[in-house]
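Below sits a lone chain in structure tokens, taken as the form predicted alone.
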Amino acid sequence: MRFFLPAALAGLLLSLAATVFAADEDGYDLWLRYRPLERAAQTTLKAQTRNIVLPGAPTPTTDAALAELQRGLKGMLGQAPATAATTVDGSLLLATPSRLPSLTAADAALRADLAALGDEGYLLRQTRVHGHKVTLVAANSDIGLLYGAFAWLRGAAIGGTAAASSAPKLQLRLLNHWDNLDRSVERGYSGQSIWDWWGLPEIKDQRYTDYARANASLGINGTVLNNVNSKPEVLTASFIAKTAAVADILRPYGIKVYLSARFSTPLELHETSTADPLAPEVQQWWKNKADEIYKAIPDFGGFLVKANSEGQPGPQDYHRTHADGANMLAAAVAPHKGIVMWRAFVYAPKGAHLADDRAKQAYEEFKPLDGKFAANVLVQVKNGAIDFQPREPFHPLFGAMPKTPLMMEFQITKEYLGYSTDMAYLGTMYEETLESDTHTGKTVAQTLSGMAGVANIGSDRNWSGSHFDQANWYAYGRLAWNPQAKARDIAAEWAALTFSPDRRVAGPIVDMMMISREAVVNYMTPLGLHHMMGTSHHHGPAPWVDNLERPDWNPVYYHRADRNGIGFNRTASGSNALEQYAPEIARQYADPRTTPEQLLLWFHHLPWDYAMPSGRTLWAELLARYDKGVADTRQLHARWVALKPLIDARRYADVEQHLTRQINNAVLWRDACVAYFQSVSGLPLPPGVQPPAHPLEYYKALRYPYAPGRG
């Protein structure tokens, strides 16, 4: 017996069902959900959408952008359209000049509009086409088609598909994975690597392909699959046979494949007796190198160096510079397009001990080597000059070195920020880098060839650790596109495509992103004070560690903290690293009135009576800092549970757990620091500031011999 539901009925049930399994993500789908929208949102979306055009013969490429939006539209409105030979009124047209060559022949403001776009730009525009109303998604190429499906795509889902255009700043935009090849991640707190090294080339897990798609949907056009810290077998014909089935997938979503070479590769594979970059036979071992790679991936982009840095092998080995080594390497893939990112951030090597200030070497090695690179080489340089830090002034060598192409290396994964427990929406952080004036005449952003993010990406189901920390993949996608973008912006595109669209979730949301990574330097690294994180692991508070075997491995190094004050000297009377910024940059920081308060301790050894803006001495400022670093963390909190009605219950739970967790660690950050710093200054708390929970001891004799990302 068949049993028949009314339409209306069925419809309900139909709609409960969707809102049941909509109750229980796990956030595999990233930004990219494509959740049913409203019954208006709906019908206009319909409208616009009655089928999809695309002129011309299909590629690997267009057959991705095809299969993007017949996917989010299916997602959004039940149904995908079919696809079309001949527009209609309300067609989805995907056209280039070439494909659809009548585009611009009667269009001349289309046509400069297209021209400014470039390679990889693209246009979305309500207009007429062969007498007929479409959506245009036009652009100069079939990258610059996917790109635009994805933008247009995510215009429907957060309730708007308005007329625009827009084009990278910047050529090159990479991810690098500190992924080693067994799988471990150096740095890494979302489970293994996403690289299956042993079961590739054979084995080709679905997750590459939904990672070529989130990164193609924020115009991310490049990978480094493996640490920085490089293994020689990387480079041998099995590793290029599976690199090559990597490039394979990604190669249709505009995604290039890098590899970190090891300096010393031919002579620890014992292919060469030297590692020396000026000895003939290790130039041609390179060569060699580069002509097989690229035999087996045309499209290879080239190479990332760590080298001469924390025990890593470089052509300092043979008393050779940086450019030696470097331009080297990039004769090697010169021939086939290829390019060489040699990283900045170099400090003695082991055992040698540096004289004042550790923040000085990257540009004491560099600025000297200015115009001596070749073409194809770019100097990869992090947002600081120590390394990643809560927070840090930008990096001296943005604007001192105009006649080399430089990328910006960020961290998306947060080896000094609580790990992926401790919600830190770093877009804010990347933009406070990104705008800051040199004083050359441009800002931070134009001074950039590139950017590169250390990835947070991982075999976790939510990709990254944490559902928050898929906003900071987003974020430097987005960033990398247009450096000149506004993190509250890139924080409220995310949200509503990641939760809801819906002002009561997304407008909270924004708002504890935007207090975040303020409440995690606040708790950890007040004032301009770094690198004060535990030993090796990297986890929670050790100020007082002084016992490593070189002096800038040791947070006391940093601190300075003692009877009279707090804080590193880098004025002239100190290190003088102020010297390497420009000139009206040292003069403003040189005297600690002028000087931001967010970097006073940066640049500055200060007594703890001084007098603070706020009234306050400087050691009651430090401690109301702290203080609010925890409150802000329990306000993120309390936000968070005032949003449990209308979020998922799965992804609800999740978040919240983290949130109580980083309270916990926001506390002990607190506790840890006051108590060392007041043992240290001998000064007594202010009234009202509540003591630590524990003596000192307590905290000192705290260890995480098994904390995650260690590599």
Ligand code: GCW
The other form holds:
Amino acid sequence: MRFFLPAALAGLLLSLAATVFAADEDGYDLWLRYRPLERAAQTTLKAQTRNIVLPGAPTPTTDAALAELQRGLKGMLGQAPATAATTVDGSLLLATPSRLPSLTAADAALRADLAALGDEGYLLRQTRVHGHKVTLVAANSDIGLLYGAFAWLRGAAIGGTAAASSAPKLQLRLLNHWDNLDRSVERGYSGQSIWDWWGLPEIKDQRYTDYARANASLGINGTVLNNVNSKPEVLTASFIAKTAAVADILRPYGIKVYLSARFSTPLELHETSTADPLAPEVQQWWKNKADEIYKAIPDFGGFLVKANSEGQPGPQDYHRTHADGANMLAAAVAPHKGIVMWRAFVYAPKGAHLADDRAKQAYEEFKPLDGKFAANVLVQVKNGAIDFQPREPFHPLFGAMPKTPLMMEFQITKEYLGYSTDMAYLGTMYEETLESDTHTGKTVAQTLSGMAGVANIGSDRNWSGSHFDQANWYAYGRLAWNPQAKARDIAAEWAALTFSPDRRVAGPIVDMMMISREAVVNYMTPLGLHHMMGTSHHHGPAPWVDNLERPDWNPVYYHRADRNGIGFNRTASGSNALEQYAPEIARQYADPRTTPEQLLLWFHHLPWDYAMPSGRTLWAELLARYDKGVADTRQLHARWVALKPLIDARRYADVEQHLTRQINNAVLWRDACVAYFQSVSGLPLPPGVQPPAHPLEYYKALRYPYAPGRG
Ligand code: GCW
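Let's see the other form, the form predicted together with the named molecule, since the form predicted alone is already up.
Time for the whole complex; same chain goes first.
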């Protein structure tokens, strides 16, 4: 007799089972959880991993690969396979042509495939070697094997394909820590710095190794340990020793360490009489310093520099150019194959007069220097011309410096997108910038030689301050490996690895992630508005601020709202920042009607009654966007609540609380901005639009003296 369970009942039972078996998790394991697989998947995997074989002598990197495979298989299968030197049917074989010459000797196709992978790529395939059926992880180097091992484990965990081949599109894939030597983190919302400088070099937290594993799993191959607002002490002997200890831990994972260098270091340490980059004593000091560092860290990556920006010292203090400064440092590290990453985030020093638009400054300073930088200098450019706002058009320097290798700087930590309290999946934001057409024959992604992500990693148990902020670290790393990857695919992979490959779990989570950043844009800065946050801590709405020392620190400078209209005119009749883009873009954006709606008020100042494509006036549209931001945030919460039966109780509760907090944050932004813009426009709220909960004065009086992560 057949027995059919009614679908609803079956669903309920499944959910119950999931709840019972979903053990509480604290997030420490990130996307490397390796939880037990279903029985059928276990059987398949066991047959492929009866034995792990690594021909040739082990190295620290292959040790890391083998340890990870054993850890992963033990987690997923309940037991780790043997590692024997001889291949049998069902082996997992890790091989490079030099470790196993016979691998490619007779196989021209494999030889060609490997040749296309470069130093860091890998390929995975089910094949026969010496007559045995094996799962092959092949690469040209040990680091390629490590990357291949991680990729294979990823596939095993979520049921990915067994065959793959992949090589990074960018050579430099870095994290930038804005971590201070006292362990505070500028714009950090996940506890203290993971670098315990005080305890180093003797005390080496296990977390450093887990950090290396997580980054290597994404292909990140460099990390700048300290804040770009740097201190001279980081280049003294004791900190070099501490840095060397970290470098030793990260090295097997293919991760080089770099330091942020303060331009005036020798002067401030009283070891030279000036920091002028053309002074021989300064050049010599940096050469000696580089020699000292490379003695301790032979594969030290080089320096990252923030110069002549926000009060930091730089070559302009001596009437020299950014190129003079960068090239001087570049000469010091060049004999050791080091590089200099020179940031283009510059705006006039304190008190100086700024012409008419801060958005234009980086281009004005750097474009004329194209072709003037030494070969080992890269210019590191933020994704947009202002400062990591929830939405910015791509920076006009991309495509404008064809003779200079450029690095993209994204912010992973969410200084302007709700810290680690609000959910905003940044994969969509990164993708939007990377796929932008510069109209110089390349997308933004195609103009890049490297990528840097301002890390959101801290000492919090879950690393990133919230479970969903781990996704931004993940997405950044995957896009640094392949800037053409799709944000949705990355989200799907992350959700499956971090929560569950069960479609009922991963599907809705991906949908949440995909709307999350736009929700934040809408409740903070819709329609191309920008820079409306509170002073200094950058938390919460403050569009009314108009009294700061520099005009371009004031939100009113950016939105320019008055009785008649709102927006920053960056067309020819305004600041003409548009002129810095390719003519096609400049032409298209010159007219509000052909400007993408999401950037409208970035480029145009328009009357409140301007007719929007929706048929609404600009005023009504602005209000509708704020309301949509709040509504979508409520949606995020509702969708999460619906997932409760399928998520472990601990992570469920944690995310639920964050989303509740986010709703309050969204309402705060919406209400404060509506109250303020209404006070400026003098316009009534259209019928159906809810008035703010409090009068404007209430919002203006809010203070956050203890907000985290201050600069
Ligand atoms: O985003 C701004 C931040 C500063 C930061 C600066 C920069 C490290 O508010 O905290 O300083 O940019 O990128 O240099």
